[in-house]
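Okay, so here's just one chain, in structure tokens, the form predicted alone.
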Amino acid sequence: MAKQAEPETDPQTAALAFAGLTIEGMLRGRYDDQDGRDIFAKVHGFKLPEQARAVRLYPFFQPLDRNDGPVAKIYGREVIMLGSNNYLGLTRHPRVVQAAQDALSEHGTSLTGSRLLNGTTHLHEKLENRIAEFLGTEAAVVFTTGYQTNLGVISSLVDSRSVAIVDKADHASIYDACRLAEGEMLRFRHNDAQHLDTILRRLDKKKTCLVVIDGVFSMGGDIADLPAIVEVCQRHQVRLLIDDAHAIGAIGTGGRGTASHFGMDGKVDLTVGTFSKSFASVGGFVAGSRSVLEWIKHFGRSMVFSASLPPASAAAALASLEVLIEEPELVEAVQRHGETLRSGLNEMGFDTGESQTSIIPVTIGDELATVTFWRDLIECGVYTNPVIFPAVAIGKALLRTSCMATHKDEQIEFVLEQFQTLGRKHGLLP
């Protein structure tokens, strides 16, 4: 594939535009009142994506030649793959690749219809029963998406009698699933379980409650403060779900996530993963208790209205997970490369927040700065993802970085060679 243009315009000039369209044209394209009546007049002001490109600063949809896990080829050019959820490098293991073409030589394609109806398979059931066993709980269900499943299992229990309670640092689709819900949505602080306390106090003793928390969340990397929390959903008497898609494969006793990083396997309602991170697929599923899953099964919308997981998707997954059970030296691996590339970025000077897990965010504050800082990373080989405003706030702008259990020694060294240069020539370390 052909290398991007080179810019047309004067760089500093179209830079200078693109700096102040990312702060103000995000939202004039998308808030600003409009005159008539024509849904689609909105659009015209939206110059964000075009202006950037121009200049060759347009960080998203970068479409890749190849991945291969821990080295990815973009615009004909070898790249260090540190922007990737491919957490323990299943995606290219022989035997999940041979699971995932044997189930496609013998189911096909896909199911073309609804689990509830003609899209279950013996090896969709395989899998839950796999997950369950795994993470020591009743049962398991598998949705088609991870997005899907936070919308499935929220929706189906938080009625208009109930109310959500969710981190304010918690992912889309939780908020999104509140949003699909019928009741009421509260937010507590970030990682703040005495807040969440401070709430649940005040609420309505006739509400029903499901708190709603990331286990690994997936900006910061910090992992939540499960302790705390369960203390004060239990002496409320409420329930609590976890999100560990990005705990999952990760952190805990052999990949088992955050209930098992602070040993507390069995104190959390119901746990919700993903295959699209470390089991090298894609997908979800909820684990927790059989009555459960049940009503889950029959009352979440995206389970009933949603076409069922294509079963060389489950097959890849279901591999990856007897992979992960076999060797969990894999999770050691991932937690050694994110503790050497956080301590290295860490001493360079660069801000990594509260990262505790091998996702590592390097916050540089200003958005052109960010952008432009991961531009010159591809150029010199590592692959990163700029986080910018409206998905973090305005002047905290960051670079979403990730490890791999797959990565090299020299690998994490070549990209902290090329951190502490660029950090230089950027005027981002002394």
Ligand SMILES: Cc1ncc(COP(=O)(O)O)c(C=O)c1O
Given for the second form:
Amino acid sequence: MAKQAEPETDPQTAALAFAGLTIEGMLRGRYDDQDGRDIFAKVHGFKLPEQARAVRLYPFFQPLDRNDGPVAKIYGREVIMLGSNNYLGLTRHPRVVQAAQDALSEHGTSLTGSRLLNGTTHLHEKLENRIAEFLGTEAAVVFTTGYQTNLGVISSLVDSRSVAIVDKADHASIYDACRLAEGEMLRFRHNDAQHLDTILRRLDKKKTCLVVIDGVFSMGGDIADLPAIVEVCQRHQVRLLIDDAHAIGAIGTGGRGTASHFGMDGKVDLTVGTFSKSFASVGGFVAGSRSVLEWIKHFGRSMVFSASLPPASAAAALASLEVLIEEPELVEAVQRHGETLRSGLNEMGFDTGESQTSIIPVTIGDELATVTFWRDLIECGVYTNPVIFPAVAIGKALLRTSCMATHKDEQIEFVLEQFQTLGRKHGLLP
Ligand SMILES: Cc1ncc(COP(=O)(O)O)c(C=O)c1O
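What's the form predicted in complex with the named molecule like, now that we've got the form predicted alone?
Every component of the complex follows; first up is the chain already shown.
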């Protein structure tokens, strides 16, 4: 980590700075007791990132020198990339790169307008048709990001006489979508279909309702209990949206996601996905019935009031989908690496929670210990993502790891060796 500042503070001050960064610093109320009308007043006291940087413990916004898929370069050092969402490892696939380059030459850098007006090309429509075919739905609609997909879909459906009922562990974009929506939001306990049932039984019968779940949970790597949730939704005659951002390309037949994983194709009303993970691009989509998508296309604010997905990104996503269809063995490869990594970490004694996929959280607990472990792993050639409060509860900090289809067996073995050596050094393992 040559480019980070050398430590200027003793370890105790470092610990205090770090605790401040993660706990008090994020509880913004600390700065809210100032008088006056200057909205910037709160920012002047926000010195915690600077303090953490000074003790080489600031884990965010670290620039990569290169990112080639399974291997990246940071601070001039090669690292095994174990902290991306590039599950199929397609960001450097020759066909994907070529497709993006061709689209760039043909269409230029941007369409500079929303899908509704001047921002749709035949490429966008082709991508939508291929996604619908892949998932076996009537239609699909492409948005500019996965985040915007949830915003547009949920806020256009959940009106003032509706309720969105979401899993507590759903992605932030789903929560933000519910804030934008006019209707109410209720939450059920993570992956607990019985609790969902209880909420639905109590719900005013005049309210329309959308249940929203993640298929694969982005931090825990666990899979939604879809059979139980579908049963409850059908019994209460409410619609179900599944956000399969981390499931498509990773689970199900040929990477078709959570419904396919459970043999329940066609049992979900709407499927949201993103191109920023298995599809090696950016962008998002929703797949479902034509009439519902027609509504979303015209009333989804993030569709109507934001510029469309650049053609090069659409082309990269389309080429990635074609590669996935032709090479379903990529899905087996990412699952196999996930299994090797998870069982290896578990055998050593690390806590990988409820993970069932190639997303594997390693819970360390203490925030400072987690970031120190993250830093030492990079120095040993392994890149992971530290996840601290407020993304997880205080004292439940973890390193999020994830595999790629294009990792080599030796790279996963190397990673496991580093976890073992450092785990012992940090007193996390016997
Ligand atoms: C479950 C889930 N949904 C939606 C998104 C947003 O996707 P994007 O990064 O494409 O905006 C993410 C991003 O991490 C996610 O994990």
